[in-house]
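Only one chain is shown below, in structure tokens, and it's the form predicted on its own.
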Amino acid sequence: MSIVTVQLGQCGNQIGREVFNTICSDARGAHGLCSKKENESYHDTCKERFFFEEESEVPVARAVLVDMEPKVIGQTLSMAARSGCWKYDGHSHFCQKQGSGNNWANGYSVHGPRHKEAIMNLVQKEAEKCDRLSGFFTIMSMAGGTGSGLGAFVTQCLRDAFPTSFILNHVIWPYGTGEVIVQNYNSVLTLSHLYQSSDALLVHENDVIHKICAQLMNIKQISFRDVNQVIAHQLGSVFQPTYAGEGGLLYSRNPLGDLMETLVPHPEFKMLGLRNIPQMPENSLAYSTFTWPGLIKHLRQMLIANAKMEEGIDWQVRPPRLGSSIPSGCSTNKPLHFNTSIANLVILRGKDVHSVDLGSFWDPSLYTSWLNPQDAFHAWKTPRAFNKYEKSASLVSNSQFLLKPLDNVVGKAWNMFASKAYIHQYTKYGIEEEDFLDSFTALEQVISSYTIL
């Protein structure tokens, strides 16, 4: 089943390009490191997934961009026909002459109603080309004004023309240091009104990508277009084919389907979070070694103690022992805080996957009491390598280790509402304090629900 990708944006955009890229070079790769039959079937199944073929037989991503100037969209177009692996369709693409100025209720009240229809129109267009739909993944910052205000409207549309298809939205958290005097509003705005209709949010901090970029890839001066490349790498690692189930033997057919599936067990709880196992410049992988043990135990660890990357965990921290609960909402802010999950993911990829151990990933303290660990965890697997590496895992897990940015965000948010600044840039474009309001009360309800697991 194929995936429709919308780029929203500059972000989005730019992200877009480096996510084709990314799966566009493995998929090419020849290091897979497995049979021939098996690399010929994953490079057909990611075809599906991502592609269409035209005459010229260069892949063209199925995709749709859109952004309100058209500098971005006019470079993205361009750099992915030079790369000469792949292309976006010339036609697939809306922008204008002027921004949305950083404004979410300017992309949401003005841009959206009135450029829905040819929007829409390009979306259902990629949408027909497909033999069959898997869904849309929309990429989108939150801190900006297109991305985020026409980003959630364009997800509201997406939402009532395919109420069967899944939608996934991946957001980008904006730095904490502030982009835009104004980005927390535009944050929550986004936040609250995704909530209710998206199936799921999958969410990169861009402190933590450039955490990466800083301590794991050794990048001395870094640009957007690195911890770009660090998020595409992590994408690719989650949406490239795998085998779901335990001795699959045929790639899974519908990958949004199958992550909601696994992973979003209630509609209360739609915030999923990603790691990925190991990442470093390329130049050190061919001195690298890796065991399948030492991966998984840092993964878990990872997980329960909340650490974005493989440098810096915490050891210390430990599941709570079955039967001693842990009021947690009393140690949000302890640094002890223990991670409990609602349902993990885990992902395998390369030599040796199907005798990997994953039995401490069953363990039913990582879980919250409402769940089997047998629905809450999951694995999939390939013996095909990702992007060079010769082993690597990614875990995609919806756990409570978005509380703290998020209470961060509706905090700031609610200081500045409190005192009405700048709340007149956004009445001018009818989003009233209700709104506001609103948007508060959603996630503050979202806090309590993902605080008191």
The other form holds:
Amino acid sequence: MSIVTVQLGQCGNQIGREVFNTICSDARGAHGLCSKKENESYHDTCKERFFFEEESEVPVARAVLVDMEPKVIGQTLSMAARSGCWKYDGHSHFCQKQGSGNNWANGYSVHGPRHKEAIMNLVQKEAEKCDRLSGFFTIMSMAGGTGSGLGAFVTQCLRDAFPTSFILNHVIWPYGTGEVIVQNYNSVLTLSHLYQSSDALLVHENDVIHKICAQLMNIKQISFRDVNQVIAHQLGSVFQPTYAGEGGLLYSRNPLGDLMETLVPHPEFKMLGLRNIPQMPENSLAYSTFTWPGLIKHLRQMLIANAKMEEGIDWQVRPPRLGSSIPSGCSTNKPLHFNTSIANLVILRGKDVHSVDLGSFWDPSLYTSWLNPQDAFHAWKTPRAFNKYEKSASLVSNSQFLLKPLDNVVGKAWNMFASKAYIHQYTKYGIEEEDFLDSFTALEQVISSYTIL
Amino acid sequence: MAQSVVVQVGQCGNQVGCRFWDLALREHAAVNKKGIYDEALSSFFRNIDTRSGGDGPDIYKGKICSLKARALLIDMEEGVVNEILQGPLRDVFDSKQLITDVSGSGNNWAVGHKVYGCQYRDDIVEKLRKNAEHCDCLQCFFIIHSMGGGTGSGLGTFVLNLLEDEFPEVYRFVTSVYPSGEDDVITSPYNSVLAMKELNEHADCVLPIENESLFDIVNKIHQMINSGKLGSTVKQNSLVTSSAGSAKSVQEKPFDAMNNIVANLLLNLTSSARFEGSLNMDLNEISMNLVPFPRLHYLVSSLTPLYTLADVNVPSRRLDQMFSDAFSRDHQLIQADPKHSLYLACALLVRGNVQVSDLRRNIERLKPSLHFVSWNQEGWKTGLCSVPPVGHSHSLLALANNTCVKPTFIELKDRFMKLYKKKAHLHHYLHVDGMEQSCFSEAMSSLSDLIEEYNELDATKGGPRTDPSRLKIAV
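Could I see the form predicted together with its partner chain next, after the form predicted on its own?
Now the complete complex, all chains and molecules, led by this one.
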């Protein structure tokens, strides 16, 4: 089954290109470390998922590019074409002359309705090119105007037009110290709206990825390109083909559906975090060896201690003791910084993957009391190595990972809202104070739900 | 891509405007090697086929034929505009896009605003419409004028009013040159305060500039070059004050160096809208992020570096110095010290070989020494444009919405009151049809209200921070 990617705004388009690049070069790469047959199967599944094969040309990404101003799309299209390995469909993009001005209201209330038909036509075309449509993957940032506002509107349209397809929103959390001054307003409005139409929100935080670039990848002068490449690697590690469950003979056909089924048991809980290890500069790979027990141990502790990357993990954090007479729903006995999960998905790629012992992830104390590990934990595997890493482990987690960042953003936005600063810029386009209050309420509800896990 | 139209009014406006067009051509020539008319050029220039006498349709693609500035030149005297039209830039301007008269406004805001405004209203509207028609998507009007005289101040603000009526959706950025204390125009306080009321009410963003600051910067550069301290030769065309490499001949007029600074300001402001980068900052984003309340739209600007040495290699120490300089008092384009006042918002537009990590490192470094208003502690807007200005490998434009503009306004108010109390020269204004004493008192209270708004914000500075309590959700 195929996934149609919708790239929204500057961020969405810049990341989207890196994702397709990573996926394509991984699929074509000779680093698979597996049998030829395995490799071919991987390659074909990946192709079907993300690319449309044309007769004698390079594969065409199944994507729709949307932006309100032309510079970024122009760059994205030409850089993809220059790669020589893949390209975008020359018609599958929509842009205007003037951007959204970092104004969520402008993106949502003005550009959205105005361009709905044109954008949905492009999406329809891409959907029709798929033999079977698994669903939509949208990439956007929360901080700006187009990705966030128009993105929220488009997600709603996708939900209306394709009620039975899955929608996964990839959302970029901006740097804490401002890329955009009104980013907290834009974020609050985006998240509250996405929560209504989307199936799940997969989040990447710029601050976290930046740290990974600095401390793990040893990059001196970090550019957005570097950040985007790390993000693309992490996304690739989730979306490339895997076998679901033991003894699978075929690569799983419905990546988005499977993802939703394993990770989103309850519509109140849609925030997904992603961790991927190991992460290091390419030229160090040849000198490093990894063991599965080591990787699994680190990944588990990263989950429990809410570590953002493999360095600086707090090993003091331990899961609480279960089996005492504590009524369900009462979480006062849990250590404050212990990260409780609703559901976890571990994805393993590479050598000797079948020998991995994942017992530590079945520990019931990791999970909230109203789910048992049989339902809450899943593992996908493939012996085919990913992106030059001999062994690679990813964790997609529906847990309290994003509780603190969410609380921070809502807090700052509320602080600004109390002074009414910048509100006139939004009311100008039809987003009133009541709309803000609705959004705040919705998010406080989400925060509350995650807090009492 | 969106287009912008420049409306230059009065002597100052036209002289600065002229420098702007000259340096814009120089910048595009440096970037656009193939001579193809591209989106970046189209933001400020039309491409026409001269054979059809300039009335034919614009050429949107392909090679550059003849570039015409998207500009309207207005002056009630002929001298300055005539000089422009006879100078090296004569072909850049559309001969129909001018409005001139002979007698000038006599340094009288009322004459500029009421008399000439009335007289030329239809002509101005028609020419603006013509300009707008040539634009695919008109995003912004840039008005360049001075506050102290009669035409720039009076007619300039009349045009501002007109733009709001006729083109309400298009942004209005005003670059205003404020008179200094020793201004030789006695009535400049009247003119400035009357103009301020218009700016308060009708502009989206104002970039105030003070001649004193420009003068200080020019002097500083001269001293640096002449003292031989630099140890290495300065790249001539990198000087923020220089016209080197542009169409203008070597013999520079006294105000040229100062006007070049303002021209560079406008170029840097629009660079991210014209050229590509990893984090674009369009003009509508500037207004969105830097104007938290409609009337507080005065942005203090600073440009760094002022020059680049001829060494090609610039270690990151220099890069960090560039950021530090942007916040220092002597790089600001008005007499203000933002570091010791309260920031409502701050924007950093970086050009050239600078990456997001450099930006973040410097923000982290400088943040502790700056005071931000309680509800905007992380109030930074950033932009990264890949194309550096001519002669530099990188540059930074900082725009601050900061209470440090207050002293400028207070001084203006004081100078105004000095004259007004004695009713000095008032009769020149009241003679004019449509001018009444109430115009003065209204302008005065508009300015006072503005100062009061800044005062209220200043009062919150350094006080205890009590965050408002959050919404409580029933569990």
